[in-house]
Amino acid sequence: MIILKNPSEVKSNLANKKNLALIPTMGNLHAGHISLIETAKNYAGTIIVSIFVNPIQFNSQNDLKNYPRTLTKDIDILNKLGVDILFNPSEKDIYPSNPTLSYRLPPLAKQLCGASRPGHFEGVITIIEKLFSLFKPDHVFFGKKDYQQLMLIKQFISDKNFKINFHSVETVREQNSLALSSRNSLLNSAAKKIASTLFRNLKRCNSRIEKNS
């Protein structure tokens, strides 16, 4: 596997690779990914991870310092699930200006999550710009977990007319229901116990609905 550093590295390893598939991430690996991953080999022939926590998504500093960061891990599930390149550049790399999107988000990037973190969207759909603007991949693959952000960066594609096949994949969960997340190992056993009743919660409401409609 190649790691990349910064954009400039990128051209030239890019130089003879063909059908590429970007899976952008943030870090600390999951079965989630792992699904994308696997997935993205059934389309395409050079499979690219990019690892970024990206600052300007995150509506608290104390959130963005507790996000866990687990490359070494991370590096290792990818040399084993033979992903062609990882790119892991740094804050300065991305952004050595303060960034800015000329794109105007949709109405539904104020609705649900977005209502209670303002300019969060703003910051995912910055980078998504400069991701799918430095390695232009033919496919990319986003799971289903984070669904406002999935039709968002759906509609991102559709409105900047990128011929980029767009790819969502289910949300795999833990055995309690609990989808998978990066976040999940700040959650004590409590927490998840918690957060584990949501899905099943909103299956009864949905039989419900369905079974009087």
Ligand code: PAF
Second form
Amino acid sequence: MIILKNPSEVKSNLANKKNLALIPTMGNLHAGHISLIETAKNYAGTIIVSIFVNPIQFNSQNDLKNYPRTLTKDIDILNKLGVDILFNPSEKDIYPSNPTLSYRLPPLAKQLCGASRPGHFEGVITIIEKLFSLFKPDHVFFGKKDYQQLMLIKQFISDKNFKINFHSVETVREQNSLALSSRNSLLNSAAKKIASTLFRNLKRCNSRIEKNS
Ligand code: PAF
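Now show me the form predicted in complex with the named molecule; what you just gave was the form predicted alone.
Zooming out: every chain and molecule, the one shown earlier first.
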């Protein structure tokens, strides 16, 4: 696997590479990410994974500081999966100065998760546009776990007329039905247990609604 640290290295390393798949991540890779990579192998000749903890999508410095970072383990996983390129830039490489461009996102960006995380989705779209412009991927892969993010990125691709095939991939869950997420490692076992009831309860509500309709 080639590890690229700097955007300036990207162009020369992509020469002769065709049918590119890009899987943007913030690292601390788990079975959900692995499923994105395995799915990508069915569509693309060159698999690129980015690991970049994007500071401008965090609402609190504390959250940013505590975000789990496990680069050595992640590199090991990516090597075993046969990933071709890891892009792991520094903050300075991506944001040489404070980004000043702003995006007018659809109302969805201010609802649900966006209501309590002002600027979060603008931060996500900023890094996504940078990665898409840099790699010009033919295929991109996102997990359904972050469904709101997925919808906004899909809309962004369409609004910008990017010629990118967008793939959404099923959520991977633990046995107790908790969706795998890098942030789960920040939960203690009691909190994990509570979180795991969410999906089961939503499914129960769904089947009751279906029964009564
Ligand atoms: O879902 C994530 O890990 C991040 O929001 C993403 C898409 C890599 C952008 O930083």
